[in-house]
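Below sits a lone chain in structure tokens, taken as the form predicted on its own.
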Amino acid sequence: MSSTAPRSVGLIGWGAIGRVVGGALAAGEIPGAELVCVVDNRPLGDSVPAPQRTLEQALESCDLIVEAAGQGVVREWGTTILASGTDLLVASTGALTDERLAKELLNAGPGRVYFTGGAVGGLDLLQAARAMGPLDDVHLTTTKLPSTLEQPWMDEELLGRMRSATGPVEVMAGTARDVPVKFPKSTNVAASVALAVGDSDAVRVSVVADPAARHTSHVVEASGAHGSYRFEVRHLPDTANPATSQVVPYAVLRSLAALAGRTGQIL
């Protein structure tokens, strides 16, 4: 997009990113984007930089849409706003671990789908070492408190050793289309190193529970006839939400650059 023609940015969801993104749109810190409207099914009054809107309000004033949100929104809205010929960036990642919504969402239109990142890196090369040839061996390991990875699911034996933990606890071993569903809001991760590798079955993913995680760490490795590879990364976790990671939010704010069209940087 050209600087005379911003995008408008609608933004689902007030939350630990929202705020951080809505606020550095109202701000003018991202050129070529700004935030026209905030979607919430909290009334959110004056707090917010910009008008609170209904999604399907929002649809006919903007041209991009960012899911701040989780899941859900992903699943019960996606289809919606793209084929409203609006853009999508999506930040909870791990909802297109369910392949027929993948598929819906990358062959709706007229409307464009992106994905952010999030709070892993090294996904650019992963997808080009794909281009070269199936990776066959990908693993994730990610680490967070044992407080931010409680679930309703989980037995009283398993909550149990979680809470008492002395140390590090598997609290899951699975492929990255099984974990997320089970942890929709700390392992969009995950999905994220899916998408760049291709095959969800493919990455296998072990979710870790530790009373020592200050940081939040994911540590991805993969290997294949081309070459192997190792990222580590290792985050703060959100002072109000900390099943999240601080940087987040700035994935989000990076895609929006991209997006709006700003120049010199890293793809």
Ligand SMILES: NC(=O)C1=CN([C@@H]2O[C@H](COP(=O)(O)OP(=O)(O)OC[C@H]3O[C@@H](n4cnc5c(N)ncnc54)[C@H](O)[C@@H]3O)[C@@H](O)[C@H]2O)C=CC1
The other form holds:
Amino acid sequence: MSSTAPRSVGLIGWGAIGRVVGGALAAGEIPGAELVCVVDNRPLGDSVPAPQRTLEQALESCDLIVEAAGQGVVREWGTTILASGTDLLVASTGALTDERLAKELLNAGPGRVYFTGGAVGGLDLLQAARAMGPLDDVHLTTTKLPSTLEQPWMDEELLGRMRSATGPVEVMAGTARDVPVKFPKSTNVAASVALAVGDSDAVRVSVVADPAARHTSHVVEASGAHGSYRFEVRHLPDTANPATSQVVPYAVLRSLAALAGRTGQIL
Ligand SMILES: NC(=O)C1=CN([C@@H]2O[C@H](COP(=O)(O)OP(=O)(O)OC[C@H]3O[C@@H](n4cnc5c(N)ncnc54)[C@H](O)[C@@H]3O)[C@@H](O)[C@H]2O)C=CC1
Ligand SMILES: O=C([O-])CC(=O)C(=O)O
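And the form predicted together with the ligand, for comparison with the form predicted on its own?
Below is the whole assembly, all chains and molecules, this chain first.
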């Protein structure tokens, strides 16, 4: 019989992702993982199933922190969390477009950093394919409702085109290094694809606003000497926060189950 102690989990972010993840953890749905506390920069009152704590307090009692709050949290706290010996599961992978931070996190410790696949699929196979040799053409097309893609840096002309669009409008074309920083809450998937293929500059990204996008879609196309790959996903958006797809917290829970050592997992 296994005598491994359960993972003590601290959750940062009580939003679209955090509420589902925290609720499932508190209900004991992830064997081998317990919700110890929640960290959020808003007062949460009695609505949470575990005490609200500061990040510093969380580090005293947790051995695994789940980030479901935003890229800024990874930037501000990532290295501190890992240096304290606490593992970190990151949802906001877009923070890694900062090469210095990415290197720091990947080399920091003794805590270990992990990334959830989040809203995009096929990352496992892309990672496997890349081990045979570089993928020479990788493209991601993300299509979302226009309102979820509006950004403070956009000019009136672009905002006007997005708001009056009657069909798909490409709002940015760039690489996985440029795009997630421009849409910090909406294109972490680009950075996740880059993590899988090992090169942010090699992943070309097209961000499309479509007023008819009842589903958010992410299409990954890649090819190399050994084969070609195409993954297309279409998700219902979260009702309260349509920038995030409903499946994302379940991807986080799946990652957590693997980290908690559940057997029978597809890794
Ligand atoms: N990898 C992926 O496929 C995806 C990643 N994400 C990432 O996950 C993040 C969270 O997503 P949602 O739950 O939908 O966002 P949300 O906006 O619904 O909730 C975020 C929560 O984090 C809290 N928060 C924000 N900044 C904080 C800080 N500095 N310290 C403590 N708490 C803070 C907010 O108060 C809020 O409760 C997104 O910003 C995005 O970066 C989101 C969707 C997909
Ligand atoms: O939830 C999604 O479909 C994708 C998303 O917001 C992100 O990549 O940041």
